[in-house]
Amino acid sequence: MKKTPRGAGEGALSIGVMGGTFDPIHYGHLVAAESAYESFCLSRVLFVPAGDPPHKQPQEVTAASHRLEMTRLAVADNPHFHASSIEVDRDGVSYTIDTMRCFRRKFGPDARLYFITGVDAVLQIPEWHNAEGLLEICSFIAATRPGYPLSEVIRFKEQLPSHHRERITVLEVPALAISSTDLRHRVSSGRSIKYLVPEPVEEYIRREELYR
């Protein structure tokens, strides 16, 4: 039987938000998503392809378009996984605060929000747009990745105010060490992705001659 997550409300909303460029979406991204789920026991998790990342530039980036689909395929097997086009359909620059705040005003100021995102990106998160603001509105679901020993961010969560080190928790989960830009290099160079992305997703890379 789960346990219910300190702090959680019996019968609280729990929504897990998964963001990302998802450039191509892959196991190590529905992995960290899976643990996730079960260590907070979320009540779902949404995937949200960024739109127009902001430290991007728009030629280095796949259509917003294809990205959003390979995600519903990637997802679609899964029932508590879900893609959102929150990001696709906004104009402007995707920043994740106003992607956290709509899902604040969507599910009410009950529900608890945890924003799940790999190690590396949590230590960045004092160049976020809006930072204070962010961790504000939600906790941070902080997946290990293989090359970001815990100390780095056992160093990071000590020099941030204490009301924001308990929105930080670290997941460790199955070690992946898959990324999308070498998928990217590999499709580019003829070589194999299958059983890095699930199968729908390869299927649509070959037939939308992405990445070649």
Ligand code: NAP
Given for the second form:
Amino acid sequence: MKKTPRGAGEGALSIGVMGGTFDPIHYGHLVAAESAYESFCLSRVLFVPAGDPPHKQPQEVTAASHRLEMTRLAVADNPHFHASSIEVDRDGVSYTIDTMRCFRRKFGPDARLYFITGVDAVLQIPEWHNAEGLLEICSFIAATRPGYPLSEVIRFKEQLPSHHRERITVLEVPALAISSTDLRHRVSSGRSIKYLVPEPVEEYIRREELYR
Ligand code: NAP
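Having seen the form predicted alone, please provide the structure of the form predicted in complex with the named molecule.
Expanding to the full complex; the earlier chain stays at the top.
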């Protein structure tokens, strides 16, 4: 991929929007964001915990305030990472199109917007609210892990019209073998999550007695 100097020239603002339930946020998410930041010469990455995820029942998900706080703690030591409460503050179901429209207004028509998320989530995009509109206003970075069957993503992209196909790039991220589901199971069965999440997140989970 051709790299351009970060922040150089007119309209060079490139914003990564890292979307996820982040229940909890872990090093896989952070490595994926850092890797996207580097590979796509992003100006910054905004971490957006889903307030009310459209595809999950509210009782399946930890309170948004906890997920936002863990996200804030996780990104605090990285100057080009920021936590955004945009979806947590917004009433109703957290549709990605609404979030990206807000960022489009905020950063202007020339900014490049990249929505970064897991490849499994990207494969579901056609079912998302106003998927067509979303692919018009931003590009997608699909974070995957080594050994992931890329044939699935290739088949998925082939089914899209060509102007949408080029909107999706796959980014292979080594540490994504960590999963939030596994972390919740580990905590509930009294196993360690040390070195899988940043220490302040681990402390927060312990203090707030999450995932017991
Ligand atoms: P998910 O189904 O929980 O996650 C799918 C897979 O992607 C999981 O393996 C997950 O790992 C991984 N993943 C999730 N976010 C990631 C990230 N930022 N970077 C790398 N891997 C990531 O999907 P989700 O997290 O709830 O949803 C992902 C995003 O899509 C959210 O922002 C959500 O709001 C959006 N979404 C929008 C719509 C819509 O607008 N209608 C519908 C569905 C999803 P972990 O479990 O370890 O995170």
